[in-house]
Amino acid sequence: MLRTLLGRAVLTVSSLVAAATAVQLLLWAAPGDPIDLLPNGAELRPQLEAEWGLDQPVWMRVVTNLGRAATGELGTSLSYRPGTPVTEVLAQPALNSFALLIASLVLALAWSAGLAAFTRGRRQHTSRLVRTLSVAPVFLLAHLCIHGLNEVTWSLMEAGTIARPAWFALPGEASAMRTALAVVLLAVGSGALADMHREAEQALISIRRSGFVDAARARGEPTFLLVARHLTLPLASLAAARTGFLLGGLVVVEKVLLINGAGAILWQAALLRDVPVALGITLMAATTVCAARLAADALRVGIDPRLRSQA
């Protein structure tokens, strides 16, 4: 067991250390820099360069910001909000983008369930129903969503048949209304809802066809419970392995539906070379992954007697 904590504390260090270095090469090697972005960018581009470190290598401003990272120094904005400490930048955003994550997870592995329960073992037309609904790509759902609602909402206030509703917010507003929808949408969308349905079948169908299941069935106990504890280690492996798509799709939900997260902030920081908003994004975003994956192992541990004999 120490092994394998080990082993998982590794495979930890490394993602994270991936993912930071593989996004700060993207951008560098991306045209362009902050410095092109300001208006006498010119002028104050030999004090910038010195400033911002950008008359290194790559090389050395890569292994600078992994290490200023490690102590947990992100550094400051420079062209989404130029000079705003990054954690400052992120802070509300990246809770708005935490909470829609949650909520999609908590919806699609409700829904998995839900289905899987109902279609076990049987050829159903609500399985090929829900294979059609989520094939569709989230940013594809996403335009025809607001597009449609928006259209058809505009068009009867013009026609005076109905009143400005309150969830009808301006661009720069919050709005429950888009909040909802980038919530199903996660859950539904690319393939995200017919995966887990799937995959939640298999699992229901083995341990309702298991052995203690078996036994307690002879027993004349109920079998709802018992089932249902064991589908917890499953669901939650599968919530782990998902959680990595839902956070690409936020980015895009986001930007889409005007929801201020940190995907959508993501975005800008990628077209304004923001590099240090942007690796503060990215490493919240593998630490989101790795935790996710080490809470499913430490369920697992809580929850299989085995695995804590073992331990």
Given for the second form:
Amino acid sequence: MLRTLLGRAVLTVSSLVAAATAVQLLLWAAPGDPIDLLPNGAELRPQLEAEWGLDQPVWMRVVTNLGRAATGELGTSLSYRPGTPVTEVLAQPALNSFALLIASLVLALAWSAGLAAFTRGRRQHTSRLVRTLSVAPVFLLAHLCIHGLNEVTWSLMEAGTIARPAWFALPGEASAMRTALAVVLLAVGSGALADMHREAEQALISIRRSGFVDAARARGEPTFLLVARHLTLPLASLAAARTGFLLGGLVVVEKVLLINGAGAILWQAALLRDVPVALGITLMAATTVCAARLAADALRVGIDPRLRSQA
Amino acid sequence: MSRVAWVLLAVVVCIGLVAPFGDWERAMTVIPTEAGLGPSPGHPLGTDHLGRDVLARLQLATSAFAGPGLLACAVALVLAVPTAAVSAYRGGVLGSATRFAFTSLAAIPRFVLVLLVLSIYGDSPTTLALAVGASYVPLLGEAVYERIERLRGEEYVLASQAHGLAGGRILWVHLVWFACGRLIGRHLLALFGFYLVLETTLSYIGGFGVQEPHPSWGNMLVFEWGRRSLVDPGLLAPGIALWATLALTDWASESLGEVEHG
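Given the form predicted alone above, I would also like to look at the protein as it appears in the form predicted in complex with its partner chain.
Entire complex below, previous chain first.
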């Protein structure tokens, strides 16, 4: 088992290194260099070229930067928060984003498994309804929710029915309402729920038609726990596969719902062309996806004895 | 249902492709005296708060995603399918290396990768289309790779080889065209939908994408924000158009899946 896991870990780390290298090459293939983006870049060029290693060949820069990234050093921000280390810029927002990601992933898995248990390939109309509702982009659902919530709350406040809620029209402050909305929208929007429901439904149908479930049923034993245990494997793979998708959605919900997270910072960094920050967040996102894949693999190897015997 | 979806989707794309050549004075000219009008025979969906016709802007906005969306599909198709098909058919080191490359690149979330590219290379529609198309290559490539790798050992492929059929014909006609055609079609529809979502999201949040006074369904939504009630057709129209187009894409894509699985 350990050998299998070690093999998967090596493959995952190699994938991450390859992804990081590709991103670095994307950066260095662009015309100009990061110094061009600085307002006083021309004056500081000789000093910065030596400091940032821009006078070295591309392969040397890539290797150096990968080595630095491996030790957690992602450079300093150019324009988002000039001079501040990227790790310092991202420390707290990345934790906020991670919490949102985990919460939305758990919610999406729970809903998709629950819906799959309800539909089980039989209620086509329900599946189509879920699909049609879920296909709406996250930003559109957020727009409708915020607009509708504001209108209803405002009319109730005007009528004197309720006092002003703490979350109402205070965009700068942290709000449980906005966070909860972000989690729900991320779990549902842009086809997330529909895709996960479809895959969970297929997995559930396949498990329920298996011989071991028929055998348990013939013996008069309850099949719920048996099916649930076998559903864990496809759900774990599903969660790992959807992590990257949800990370993309995080950028949108954090920006639209004004949540302080790495996604919102990525947007600002991209607007300000702060490449080190954007690059740092991209590497963190890729690391999260690879970690999710590895965790899913570990779970599968832990549960499924056939995978252990392959080693 | 699926035929209707295909026809309506084709109509939307055709409007978008033809739109840049039309005269869109009603969509672009600011007329303060006609600001915020409700639906009428002259303005079926009313006007925005600058007096521009909402229906005309809705039609013009299709040009923001139709052409670039097709370009993104072409980029993904040209980069992913030949690479995946040849490497899966030949197998060996080439196959393993290609699969590793797809898996590695798929570790970078697509939306994040596109934003990174926009920050490095600028945010023109062509850059966006190329970035979106390239970001989809691992997903499409992996799907085609898996299918061809599974099928290359099938009896009909071995029989064709035994009968002396050229390898190129087996690969491109039997495997790619007949066995992967619908799979590729589904992925390209998903990519077109992804481009639409991305373009409207960028335009909605602002800073990237289509900027006022040019219309996009995304910036049309945010431009009227707070100026109308949620039930006003002028405010809802871009959102409904976006939702409906994505639903059409999904239904059309579903029809390809149904035929494939018999």
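Positions refer to the first chain, counted from 1. From a predicted model like this one, the values you see are computed outputs, not experimental measurements. Rigid core here is just the name for the largest C-alpha set that superposes within 1.5 Å across the two forms.
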Exercise for review: Align on the rigid core first; then say whether the Cα of T232 has moved by at least 2 Å between the two forms.
Suggested key: no
Review point. Can a Cα shift of no less than 2 Å be assigned to T153 between the two forms, given superposition on the rigid core?
Key: yes
Practice item. Superpose the two forms on their rigid core, then report whether the C-alpha of G72 is displaced by 2 angstroms or more between the two forms. Key: yes
